[in-house]
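For reference, the chain that follows is the form predicted alone, supplied as structure tokens.
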Amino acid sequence: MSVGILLVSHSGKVAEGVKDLIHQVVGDLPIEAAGGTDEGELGTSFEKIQTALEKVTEKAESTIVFYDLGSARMNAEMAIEVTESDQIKLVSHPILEGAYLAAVEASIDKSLEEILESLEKEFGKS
């Protein structure tokens, strides 16, 4: 079963900063990053996040949500009622650390209720 990884930020730079951490570490992997406006500017997009999710959830059997801030977890909340999936969790763990921790098992092939233990197990419920 394949896990997804979507990173929604503030920051373009920083969604995409961990986008390719990620990618050095684990290779191939599901993963979008949605970070910043429409214009370039400092907030979030609820349509990038939809777009993101929407690229995510076409490549992975689940997701897991990973965001910096409180809009980007209001944006991305709404993103995941559109798309009407109970394989896609939003979660409130360190988008860099966790997304890292969630990669990892997801390159070992863990299931997405393992991934979320071991991010629950290293920094506490979500």
Contents of the next structure:
Amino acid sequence: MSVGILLVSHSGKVAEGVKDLIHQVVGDLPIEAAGGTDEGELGTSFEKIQTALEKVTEKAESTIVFYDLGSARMNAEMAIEVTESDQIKLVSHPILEGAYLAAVEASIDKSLEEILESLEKEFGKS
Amino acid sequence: MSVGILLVSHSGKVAEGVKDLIHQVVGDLPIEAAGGTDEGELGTSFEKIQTALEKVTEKAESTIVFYDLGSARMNAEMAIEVTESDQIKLVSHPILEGAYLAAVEASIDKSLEEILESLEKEFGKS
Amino acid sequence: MNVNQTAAWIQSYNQHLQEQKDYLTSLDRKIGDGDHGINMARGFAEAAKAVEAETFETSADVLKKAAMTVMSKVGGASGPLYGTALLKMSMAAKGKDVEGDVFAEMFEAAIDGIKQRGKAETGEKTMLDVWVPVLEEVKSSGFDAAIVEETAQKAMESTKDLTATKGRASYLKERSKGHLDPGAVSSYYLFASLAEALKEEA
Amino acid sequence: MNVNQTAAWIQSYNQHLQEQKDYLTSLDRKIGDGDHGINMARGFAEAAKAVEAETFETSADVLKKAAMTVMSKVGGASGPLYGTALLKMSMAAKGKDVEGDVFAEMFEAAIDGIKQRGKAETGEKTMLDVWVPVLEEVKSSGFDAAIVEETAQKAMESTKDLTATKGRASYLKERSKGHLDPGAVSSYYLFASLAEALKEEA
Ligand SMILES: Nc1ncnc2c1ncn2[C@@H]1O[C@H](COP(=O)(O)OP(=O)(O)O)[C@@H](O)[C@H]1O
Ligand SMILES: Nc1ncnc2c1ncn2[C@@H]1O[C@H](COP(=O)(O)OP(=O)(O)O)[C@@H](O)[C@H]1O
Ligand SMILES: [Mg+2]
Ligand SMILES: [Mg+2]
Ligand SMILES: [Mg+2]
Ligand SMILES: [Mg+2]
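Compare with the form predicted alone: the form predicted in complex with the partner chain:
What follows is the entire complex, opening with the chain shown before.
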């Protein structure tokens, strides 16, 4: 499978819960959750995101990164810049609904471009 | 405060996590999470939703119900029908992003109609 | 169908579901989230228990009891859908002898309920693709339990060629083709159980 | 500003943040999620420790160390934003004596970084509404620490009248008016600490 997913949320529970939902439907997708601060509080952690992103990119050829609120985006962007790959796409689509759609499409071997297109069709411009 | 929120998710973690996120920002909003089955597995529980909905409607004049995936909608609809109130609105907007926006607007005393309008403006037709 | 046969229907259906639990789940794993067997087995085990624990006056009462239990205990899309179907059948059967055209009325009410709850039509690869052909058969040739079962089986098999446009399987689009719809299969068992129950002494 | 003064800047800023932690958090509670003081106090406590633990050759090295720590330890929007600001200042200071026009270059680089990271412009009720007036003052009249502090303070106060269109506060729309922007206040402390640090023996 070539497209993986990274979930960046302010809440560890949200990130883990969305991962659970997706795991139930698509067992073997490269997917990681990076939710909450290092202390497990609400917030985002650059290091956590970076570590999770590395895990996904090890297994997936390309990665779609979903985030929940604006400040998560900034930390995710930094982690992506550090990773220096052009096969990582950060999108602003709804984290649960978007990641679920992307995961199912990834499981039937849709390409990164096809998945991004489906997301735009469903949720509007990212 | 007159508008409350009900979160219906297949995942207990997601429902609780979204509630946490909102609680951090808007402390005193009537908001309840109904996630997972009675056994705590992935799925939705009509009874859990019904109980949570009652708790919100006791405190709030009107309620916006968010859900994550299609089958959660059906269970939520049943619970709403049983409650027999026209002050409960089920919407198809993204559960985390939608509920966050609705919560902040509810906290500054926007009306149900105003909040539904803001949601449509942000996320398109429900 | 008297009250005992109606209770037997629920018991027989539950037995089918317990036996086919893994099969239904494996079907749902292919085009859904892999819980249909678990959901149905859980919910109807409770419904069978609830029906067994009481004595009922009418078929409508049995169906209503089953409906309420299924609605609250199944925990997936199939919960509200089967719950609604049973409840609508109960309402349609109320105050009537359940025979002949009353079956058609019950199935029609159930279908209306399923459609209203799930916003689906036939051809969308759901349980409706079993229920609707069954109703059509009963409407055109009258109620015959064996023919109902046969119609349900054929209809269930034909969901293989459909593309899902409702429910979890719809995310797969054309890739949902080539697989049976789990809810269509469990609906077939419902009609098969009905035929069995009607063979019981009246 | 020599290397010791730069280290003193970080230490002094951390002290301000620890003292004002509750105040900053209370500001953020009004128009955000109530964690700005917590975020900043946590991140800069780590940065101050990291800076104290090493000896550095240049101001740029001190700023870089602080930047990396802040980026990974703050945990809110302010983490990437202050982290980026510090990193860009470090890059602009590299190989130079930090004085006169170099301050303008550093602030300009920081602002570019903040804008790029946060996609905000001035007037959106963010920390930029302190940084940009400071840069303009330094550009037009040259660098003077006391005037920088004063400019920052005035700019910080003027965020009260702005309506937020970026960050968490933007959800409140016109209701964000009448409150200071927490990030603008913490930015004011940064410039106040700079003035203090520069009073230290060179
Ligand atoms: N909107 C709908 N209308 C009619 N039937 C539906 C609808 N959505 C799902 N179904 C039926 O429900 C079955 C899936 O049930 P189940 O797996 O128990 O629920 P879930 O999809 O919530 O996991 C599908 O195979 C289909 O027959
Ligand atoms: N997009 C942005 N551009 C510039 N500054 C921003 C932006 N978003 C937020 N800020 C600044 O960050 C401050 C909030 O920081 P903090 O509370 O630590 O983060 P969070 O909003 O993630 O909880 C705001 O007061 C504002 O000054
Ligand atoms: Mg299922
Ligand atoms: Mg399910
Ligand atoms: Mg904050
Ligand atoms: Mg925060």
